[in-house]
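Consider the single chain below, provided in structure tokens and representing the form predicted alone.
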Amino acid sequence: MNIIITIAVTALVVLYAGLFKAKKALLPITLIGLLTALGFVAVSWNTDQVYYGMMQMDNFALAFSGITILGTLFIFLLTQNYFAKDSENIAEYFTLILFALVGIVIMVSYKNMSMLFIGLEIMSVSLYILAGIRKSNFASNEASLKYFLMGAFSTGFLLFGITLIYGATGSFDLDAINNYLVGNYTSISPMFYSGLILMMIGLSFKIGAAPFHFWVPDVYEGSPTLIMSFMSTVVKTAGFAAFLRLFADTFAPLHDFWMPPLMVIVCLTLLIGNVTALFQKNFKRMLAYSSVSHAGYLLFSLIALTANSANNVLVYAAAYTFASIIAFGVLIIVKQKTGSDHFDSFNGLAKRNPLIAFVLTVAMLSLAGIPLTAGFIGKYLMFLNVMQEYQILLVAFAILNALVGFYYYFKVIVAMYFKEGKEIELETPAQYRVVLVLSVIITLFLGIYPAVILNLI
């Protein structure tokens, strides 16, 4: 409770400080805030507490806790020279972005359904504004008027799930639930089937899985680059975590129930999300199909459950998070000097600047699964979780779309290395470099010592 309370506060007085105009206070009140929360998260561990029934702070809250606040940390770092002088809404930015990772540690340490509901809108609603935030964009007004229209489709669907299970069991408290299962099997109302198919529809759009992705790429293209970089790495975390904690744990006694509609879920998302981004001609709106194939990848967790199950979502959440973060701060820096996001503009980067071009190499290969990467840990565990199910025509449809995956993100690594681009000076600012070489030291730490965190939860 500790983390939530001193996020929020760091949000009101953020936003005060903005009233003030002290923007110069805006980044360190934050960054001290989010290293007090970093503190608590730390302090917390192995303390499993619940509060009121109604959120639990066990390792896995803790660890997925840990990860958006270290990403969001990072994330605000990203915002040196990223705001005109003139800007008068940069405490609105931060305000925003923080109340979202209150709904972010809510959503991941819920106990009751309710809860989830509850920290969902918290962050659904900071982000709606934040899609829009730059009123003069159109592309900026589209992506927030999409995202809402969206959003709302899909929490209708997750209300809906939650109310007939509610029906069928009388109860939101994720033990409860579970215990109707376990206590019930044979006679389990056919309401809670109708009810976990709509969860299941709710919190995949909410990740961004297919068939239910058709807002990601138009959302995160319109979106502010930063904001951009806060959907897909953060709040995908926050959705998984999420995900998993109900299906993995309220809803395992039904596996064998919601693991064929999910397995076509995933089918679709590493088919769709591969091979439309290969097509892709913008750097921001691939990155934005990767997203979703490696939505589908995240979700190998839940067709076989295993112990191990919520560690290697960790693992893949981590890198990703990394890995994406390092894109979008590159991406910031050369679409601020170029003016464009396309392919084109990273062409020859490797003499321009050879410290962007290695750290975004690194996580090219990182999203791409190449070994000493953080993200080839993160497939080989999922590939590995599945096989112990036997699933080898699964296993073998993922690594041919992680073939193609190659192929994208490897087009941006000859653009830099083996294309002749502008000769335009790059600079990269003091807190950039921090958050590039501080994400890259991850990447590969994780990469060659993965048993840091994989054995956390």
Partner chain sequence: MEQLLLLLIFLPLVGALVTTFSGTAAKHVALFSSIVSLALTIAVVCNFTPDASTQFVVNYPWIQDLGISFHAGIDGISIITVILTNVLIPLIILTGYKHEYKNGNALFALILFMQSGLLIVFTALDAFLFYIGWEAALIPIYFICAVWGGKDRIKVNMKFFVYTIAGSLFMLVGIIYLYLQNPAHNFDIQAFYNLNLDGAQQGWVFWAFFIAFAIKMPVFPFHTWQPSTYTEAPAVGTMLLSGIMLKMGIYGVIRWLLPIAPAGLQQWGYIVIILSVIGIIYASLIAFTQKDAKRLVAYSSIAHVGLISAGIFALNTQGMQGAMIQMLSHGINVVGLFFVLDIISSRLKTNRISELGGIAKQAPILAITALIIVLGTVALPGTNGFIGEFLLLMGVYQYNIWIAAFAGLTIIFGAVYMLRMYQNVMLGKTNDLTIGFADIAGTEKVVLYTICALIIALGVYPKPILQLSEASVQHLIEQVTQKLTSVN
Second form
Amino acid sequence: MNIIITIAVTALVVLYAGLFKAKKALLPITLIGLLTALGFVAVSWNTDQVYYGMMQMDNFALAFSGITILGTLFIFLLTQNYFAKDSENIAEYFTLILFALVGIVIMVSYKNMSMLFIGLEIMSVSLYILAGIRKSNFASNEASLKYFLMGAFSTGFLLFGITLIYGATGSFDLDAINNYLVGNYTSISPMFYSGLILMMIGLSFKIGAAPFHFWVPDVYEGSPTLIMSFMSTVVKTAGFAAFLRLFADTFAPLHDFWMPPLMVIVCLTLLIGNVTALFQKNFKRMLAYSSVSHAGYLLFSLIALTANSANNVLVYAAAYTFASIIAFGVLIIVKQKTGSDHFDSFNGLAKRNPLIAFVLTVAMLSLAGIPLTAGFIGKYLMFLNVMQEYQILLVAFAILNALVGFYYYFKVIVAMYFKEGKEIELETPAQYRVVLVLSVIITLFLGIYPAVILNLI
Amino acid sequence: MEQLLLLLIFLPLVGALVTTFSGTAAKHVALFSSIVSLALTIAVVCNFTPDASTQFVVNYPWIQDLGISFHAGIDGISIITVILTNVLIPLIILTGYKHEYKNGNALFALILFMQSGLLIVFTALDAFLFYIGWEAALIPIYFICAVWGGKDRIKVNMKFFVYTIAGSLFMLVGIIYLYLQNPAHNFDIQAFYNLNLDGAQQGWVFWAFFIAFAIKMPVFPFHTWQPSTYTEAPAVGTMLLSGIMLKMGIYGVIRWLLPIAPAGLQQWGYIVIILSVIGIIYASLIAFTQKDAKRLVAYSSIAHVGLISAGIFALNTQGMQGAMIQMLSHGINVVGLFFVLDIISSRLKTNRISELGGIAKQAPILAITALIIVLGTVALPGTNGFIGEFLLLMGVYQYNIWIAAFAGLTIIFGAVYMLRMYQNVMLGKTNDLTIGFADIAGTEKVVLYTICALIIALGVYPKPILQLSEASVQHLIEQVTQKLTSVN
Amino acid sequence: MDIAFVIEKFILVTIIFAISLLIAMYSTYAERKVAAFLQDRLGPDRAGPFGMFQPLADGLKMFMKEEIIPTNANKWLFMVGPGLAMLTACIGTAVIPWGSDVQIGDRIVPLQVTDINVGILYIFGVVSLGVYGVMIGGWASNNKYSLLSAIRAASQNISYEIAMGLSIIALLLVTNTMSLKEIVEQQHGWQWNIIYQPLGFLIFIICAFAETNRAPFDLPECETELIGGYHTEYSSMKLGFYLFAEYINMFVSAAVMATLYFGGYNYPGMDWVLLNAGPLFGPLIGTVVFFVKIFAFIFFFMWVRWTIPRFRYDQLMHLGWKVLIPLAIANVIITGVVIAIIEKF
Amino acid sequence: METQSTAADFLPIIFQVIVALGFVVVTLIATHYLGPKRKTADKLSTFEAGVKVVGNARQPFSIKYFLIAILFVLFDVEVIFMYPWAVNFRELGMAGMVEMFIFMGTLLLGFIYVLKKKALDWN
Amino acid sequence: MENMTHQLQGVPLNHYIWLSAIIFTIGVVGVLTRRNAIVIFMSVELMLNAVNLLLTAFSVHSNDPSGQVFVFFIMALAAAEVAVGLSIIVMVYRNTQSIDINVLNRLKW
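Moving from the form predicted alone, what structure would you give for the form predicted in complex with the partner chain?
Complete assembly follows, chain above in first position.
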């Protein structure tokens, strides 16, 4: 609760700081606010507070809050020189991101369907605007509109699902719903099943899982890169946390019912995400599709529900978040210099910018899941989880997809190291360097010694 | 004593780090580091008791929640590969001395990094650690080949990489499967050995592991990545690949596949042997037709490895011992061969056999050393190749006489195409291209002399090496037979 | 189905409907008379004594005029517009308590169409709907002036609606109910809400002026800028509807103000009257009092129209957003705090 | 607590709607037939103060109006939340009041922001 | 009177469910088939209103006020969505002079 209040107040303070033309103070205020929020995360660890039956700050919620806040913090650091050329309303963008973060924290800690909805909407509405902050840019406009229409559409599904479940159980409370499932296992209302499927569809839309992913690449590509990095890392993580909280805990008794459709979603997501990513010539678009495929891996943990599912998602999400932040950070720098986000603009990057090339390499290796990076641990845990139920075919399928993944992640490495290009020297602002290096350290550290994060939840 | 192993593994890493930031002195730093490693290896060998036990064991908990520990040690089998690695790395670094590499310090750092990965592979007693090392060794070689390679390097390397990683992912599945079967929920090798898997399970595990190893070795028909990769890779890369990396596959079979899934081996081993023999013949035939010396050596390597794998899968002491010794010899010989070719190509910019000739007149020392290496490769008695191939053939013979007969062809084939190549390249008329060929000097001499010395020494007096591994091999065979009887 | 109930309600509805139409008609007459009085002239005096039949003549004229629908206009919406305006104006009276229950024979008849527990919200809803009539008419005319005027009307209405809603909240803090009937009952005798909510009432009445598009907030009809306003293109009874709707709205808002702040049908000394006048006439006297209050408000509306000059549009928005809304919020807070102090919780 | 209104309480409103609707429809139809019909092109064209019609009226207008509409939607919906609170003010007591004041404070912050952004300035 | 009230109150829950489902489906079909951004948006609002209706019905049926409270939330957030959504549509319109979503296909997949 402190966390939410802190972030919300920070958002307002930033908004007003912007109003009174205190541009220099924006970032420091934001950072202080986020660090305070992180402090609260640490302080409330293991306390498992429930707030009015609406939110539960258990370790699950706190861990995901921590990662999303940290991710946001990094993304804020990447704002250096980013917005200035786009608009005067920097404070508003900051505020919107912070508001989205408030929604995210609510999303990961809800204990009542209404909070899920509210959190989701706070987040989504902020993002609709953020996607379109380049007002005169056509792609940005389009991204914003598409995201908005799709978001609102999926919210409709989600709400109808919630309503049906409410009709069946008479409550929005997760515990009550769970009790209903356990208590009436043999006579569950058909409304509940349809509600569950509708919720699954709605949430799949939100996290961009196939076949409800079609908006993802367009929206991601159209949005400003920084916003895209926020959407595809922090927001996605939150979406999964929300998904997980609902399905892994509350709906767990019905696992046999919802697992098959989920499996279809997972397979489709993996296949479509990977195969389409393979054919992209544009780094940003490739990242968009790869983010779809990562949604597939993340959903893996729900196919085989074990005590570790939640933690596995956490590890994977952490790995994915930090690696992606690196990728986006580098993309922003490169695009600022070359004006293009094609793979070609990375050609020969390694010669003049060994540090950038190195961090991006680590990020790509992590996304591809090479050992000694966090991404490997994430994938390993997912495989392990599914192997426990001996879904060998599924694992084989995932492995094939992982192979495809290597192929396109290495494209950029190939471009950087092995291809000749204009020898460009990138300016890496200090804050970028901090973020990139920190993220690499986190990625490698989690890859080499993941024990710190393995038993968090 | 444990510290010795840790030092062995992590020294190259430190070396790599220092090398990266040491500017123009990079190659010296790298060489120094590798020589220290070699010295440590000698220390290890001196302290090694030649029995079946695993020595220098280190066992630290690493990721306890997942049952992963940093568990490594050296026994008679791994010591051979450790020696191989640490002997070859300084030589390979030395071969790189003459070249003017762009970003040379990165190259040498990567070599050292790879050394570390290889040593982890060869000493790991924890399946997860083994896997980590397996992949850790792959990344540097990928970069080495792709950055400093020939003009087709990108495509070729991607193929190589995807092949290898595909294999290793299957292996990962196998490892996870074993982990789940293991009631103790850890990756300990001994626990894996003790698992009671039925025949079918062992069959699955066998294939999961075998594909990874087969791609690495490479066994026919998983070899398609190899010749082009060898050709496109820079000389150091080729040497690393053929000299050491290849042995990862062989070592993996001996260390992991055999003891864990002997029943699977029994079920499917004949297929592997047949594949190996097909590979031997196929590679030899192709080698005949090669116009490029580097490709020829690459194919010869496939043929040799085919024999090694046949020997291993024959599942007897001779075959296994032969494999051990041949791993070492093949590593040395093939590095030598590639270095000779590298010397030629760095001077003449070509490796096409038809364009060369008469080098011997211009560069007698090179010709002599090359001859020794070629003879070693064709397994002339008195050279290191002879012992290994002889033992391997013995092993295969015990398994099946016809297969042995076919496998024996390799020796003849090998002799024919290798010597023909030697003849065409070194002897004959000196042409316009080769007329100004300068003889070897400096570091080239150091490397080639060392290699020749090793070839002859091992050929004449292989006993110490055989002794080192004998007990462990014996133990391994016993273990496997015991397990086989218990399953059946 | 309870037939008696339905019949009773239909009769009541019809009566109220007729009365409001009548009042609206005569408001036009009154307006001219008041204007004349304020400007020291005579006003209509030809049709009937004192021009009493003037409204009837006007009405008849409306009926008999030619109906013009411009070719560019959207026909359906052009007709729906005035209809909707009239309709929403007419149904607003449904929840206003015209008097306390009367007893006719054995039957107790409430002088209120219906007493729902969200009466205030109902009125608000209906008033908001009224904007649609204006918007649709203005848009359907396909005339720039009409459109601009309609938009102005709409944004004016919605701007003042917020302040109005906020001022009502302060009132609700006092009354604790949204049923108009109950609100009136609470103001028994002379305990009118105006005593507790003077500021709220001030805000409300200003907003009421704006909501009914009456001067000084009659910008949508500002002839100097916008010709005839949103009904420039209208003629015949459709124009009549717009004009009529406006007067009915005035009547309704006068009634609402009287109900909410001036005790409705309550007056000092009513207990004594009720006791002596019997179950039928006692309440009817209350009703008369109520209508007196309404007329007073209507007169006030007219008085203001001919006294205060029209606002500029920016002044209007400024007043609505920057003065009334903060004031209304302050009013809510003060009211809340004061009640909290008095009740000591 | 409020008296619960039932669906039946809303029935008379429907009666009133019926009556009003009947009146409106009948009157519209009646005038349609009563008035004279002498149509000319000039009469049917859009009236723009006697000047020739310029362009179409369906064109974008000042964004300010749009802004007002959006702000209205937002503020009005937030005000809706206060109604239940106001009605139950005494039952909710001190806690309710503090909570609502926080809510109003937030709203006020937004309002001040809008003011400061000059969204409501007309010129 | 009693009779009538009873009849009004006695609309079975199933009818509400079917009604809402139908409205919801109309909304979904509207979103999927229409090309005008505003119409799509209105279809979405239709979906939300179907939800609101059903929630209220359930709430009354099970005598649990939380369903109606939820409706409040939905309304408030829908308002926020309307505000943002319309702004986006206006922004797009100003750039393209069109709100046909078919025009918006410069980003292809």
